[in-house]
Amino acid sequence: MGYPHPPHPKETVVLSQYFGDPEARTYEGWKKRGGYTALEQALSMAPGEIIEIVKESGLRGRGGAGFPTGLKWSFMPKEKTKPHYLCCNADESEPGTFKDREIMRWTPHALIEGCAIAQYAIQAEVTYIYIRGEFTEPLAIMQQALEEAYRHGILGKDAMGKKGLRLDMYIHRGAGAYICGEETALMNSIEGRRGNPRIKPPFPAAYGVFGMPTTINNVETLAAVPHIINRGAAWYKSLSLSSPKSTGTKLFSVCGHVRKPGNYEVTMGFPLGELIYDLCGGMREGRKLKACIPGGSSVPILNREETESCLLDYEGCIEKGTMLGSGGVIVFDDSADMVYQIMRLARFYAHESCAQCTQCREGTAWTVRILQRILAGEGEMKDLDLLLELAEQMTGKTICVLSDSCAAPVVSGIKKFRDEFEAYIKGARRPVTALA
């Protein structure tokens, strides 16, 4: 997961084309590689035209929700009676996901260009790029790129030489809270408040950061926009191997028990089994695939058969009972203790809960306690029903989906690996008490 791998023949390299190329980080290097031509072209168009092109392309949010990007932009008020804002979500706090940091690390100007186009399209004066505080290297690189963009007239007064157009961008460093990846918690954090999610409605397009109309997009989403402007909506739509509702390429962060972990960019609809076995080199010596989480830790787990037949797009994942999410692919081989791994996931969500909602505050904590009790050999069969009942109370009943995220791997884990839970309860497995 350090230095990028050479492109695999089965990859469709678009966003990751310059990963590993230090010269692409600089303004001059980015200009030589065609940088800012899309912004120049976009500024010659009406804002509404840009929104229609992005709508036509089928680009959907790459942060996890998969909402159509152009449609989201169109929700912004057409009448400019208040300031408009764009927030770029670079928090990337989902376990198993490490794609956005690589975009910022290698191609910071791609993100700045995408933000500038979106900012112009929604008629926003200011963009806030909200970066996870632990991303020290991407933070430094983004700050340097932002300074270059101002110095060369890309941003600021009369941006790109267009008289009267002002585009401003600021980096806001987060403090490392998972919950601040949720869009309304992110806005609260920018305002200097506790990072608690807000009740919706009102939605951000009506009442967002500082009470003004706001759009929030993910890093990967915004980085794709210049390519769509340069090469057209039809080109982007053509990048689809299965469903016409899932277009373009997607970066997948693969980690776990594979020979070649890393970021891989493939066309939407690419087979998950092929990603694991061909691009990532398969399992470690002498091991077999056991399970996979395809969209970051908050989505349901797939067993081996489901993994090998799953297509990596929004519809393909839903068909298998999971979600594409952020594209964080976590792979488990047959050495993995699924009860222990599910407990670790639940413990993460319990720790990261903002404690605003009772179902989440209490539900995540009790889920962890019950799982630890089972692992310690002190569980009972009724604990499995209790976990499922807890999960039901935690799903769809809170302000945000953090408690749903805790419930998803628990429910899918019990359903698909119940024998492992029962083995601990029956004493057929050695108790696990070292829960570090």
Given for the second form:
Amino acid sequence: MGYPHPPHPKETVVLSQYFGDPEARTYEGWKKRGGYTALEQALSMAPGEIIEIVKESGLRGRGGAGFPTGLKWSFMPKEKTKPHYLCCNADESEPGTFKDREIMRWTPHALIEGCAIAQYAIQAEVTYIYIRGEFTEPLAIMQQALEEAYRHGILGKDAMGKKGLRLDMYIHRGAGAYICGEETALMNSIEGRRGNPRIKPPFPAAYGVFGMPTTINNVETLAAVPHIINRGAAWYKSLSLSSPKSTGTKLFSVCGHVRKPGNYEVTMGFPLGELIYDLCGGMREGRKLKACIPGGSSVPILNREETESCLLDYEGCIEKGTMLGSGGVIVFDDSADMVYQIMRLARFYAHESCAQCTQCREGTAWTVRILQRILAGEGEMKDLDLLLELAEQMTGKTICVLSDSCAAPVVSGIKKFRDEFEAYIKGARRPVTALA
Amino acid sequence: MSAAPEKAAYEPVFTGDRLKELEAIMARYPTKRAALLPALWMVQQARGWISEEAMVEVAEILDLTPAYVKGVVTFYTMYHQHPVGKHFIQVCTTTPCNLCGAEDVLAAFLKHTGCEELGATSPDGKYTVVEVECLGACGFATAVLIGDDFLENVTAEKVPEILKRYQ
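Having displayed the form predicted alone, please output the structure of the form predicted in complex with its partner chain.
Now the complete complex, all chains and molecules, led by this one.
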């Protein structure tokens, strides 16, 4: 199988095994492929045992922060005095990332099973799956799969035939706001509020959605859980090519200037250069690699040398001064105008700022104006210092990291592609005006 | 002075089956407020956009103030605060799509729909074209959403052919 390409021999296909197989979408099809056996097994264990297995596996959050999943689950109160909630973050909006979309599109029951196991482990009565509003197809497929799961007794009253066990799961549709992928903004959005991130602490395990103890995990993280239960923590831990702190497989969404864009599943520690040149078929005819953003648009840009020597795990990316993030790999060849594309990224953040914090609301918009001035041929050399100073004021000073995320490509862009900025300022490049 | 023409009376969205559906949604959450986003989606599905009268109606059902509801409507970009064309076209132009020619795709949609301007509706009322930030399908650039149809790998050349399907 595989979608849109059959798997490359170098891929380690776990989560993406049934991508492109429409039969795997249905309850019957999923059962035939071994579906819901992990949930069956999990329900025969004590919740604490499941948390220990997930801890032992080394699974870390696939949404961007890379926080150890089992540890996060263990923060939930052991003695239950109020309702507990699980939120599944399916608000995938980080430019460059499109993996959760494919998980929901092809294997919706894998996500439901992962949610159900997590829900039981943290003793939550309800899971809210927060799906971004633009994902019309994943929304419809997930809705249908949930209806099937209720109909077949996987969910609802006496779930999985276990007397007294109730598992409820609902979809909450977003309505167009990148910031709702931030965990506390997402909770506000479920509560029917504007998607403003909350000040932390208190953290979700103490005060989450509706003020109750809550765990929030990314789609890919939850979809990995059934495999860990079925095949064991040791197996998952063995999937590691470099750092022992990064285990398992990871879906990398590759886009931009490569011959074969798409999702590729590899073992943690896989070389980024091999991903681009072998799996994705390399650059287009006559083009050379110029730059790469390896973890979604919020992480620093790598130049060619850094890209070709970067190992794809949490530690390998940090070593190159960037982050693994969500695994959204954006590839730029030598035809790309880095100044224009960095302006375009900054514009994304300016548009998506929730506008609570001054540094972000003003800083993102100001960054765009300076970059547009440079592109229009009206920039001065001191504008580059101004951009860097502004970026410093936007980093580590706000409620959430949207502002930092806008600063990251600007700072790394000026550092690594300064000649392109200077060419506009010196009049060596024809000025361009943005479409809007 | 002649009297102003009488405004058509507002017809509530939430009656009959739709009200029942909303009540079923409300049961999924511990608070009434949490049903706000789903309620607004239902209004938009029924009417094509969310008028101030509809905001008042939703506010009354969920025990909120109309100002609060408006605050939420204006936060989320997918809720329309005014009527839009029969086919609402959203073209992603964020970096990954941008690298693959998204701005040409956007220009082609503006040209072939007769909208001419971003956010404007074509004179025949059929189309509204907007530029949106990342649609989350970067490997299938350019990503375009027409109504509820998610289109992948759109190029400027394909636009006239695509529009034939949306008349």
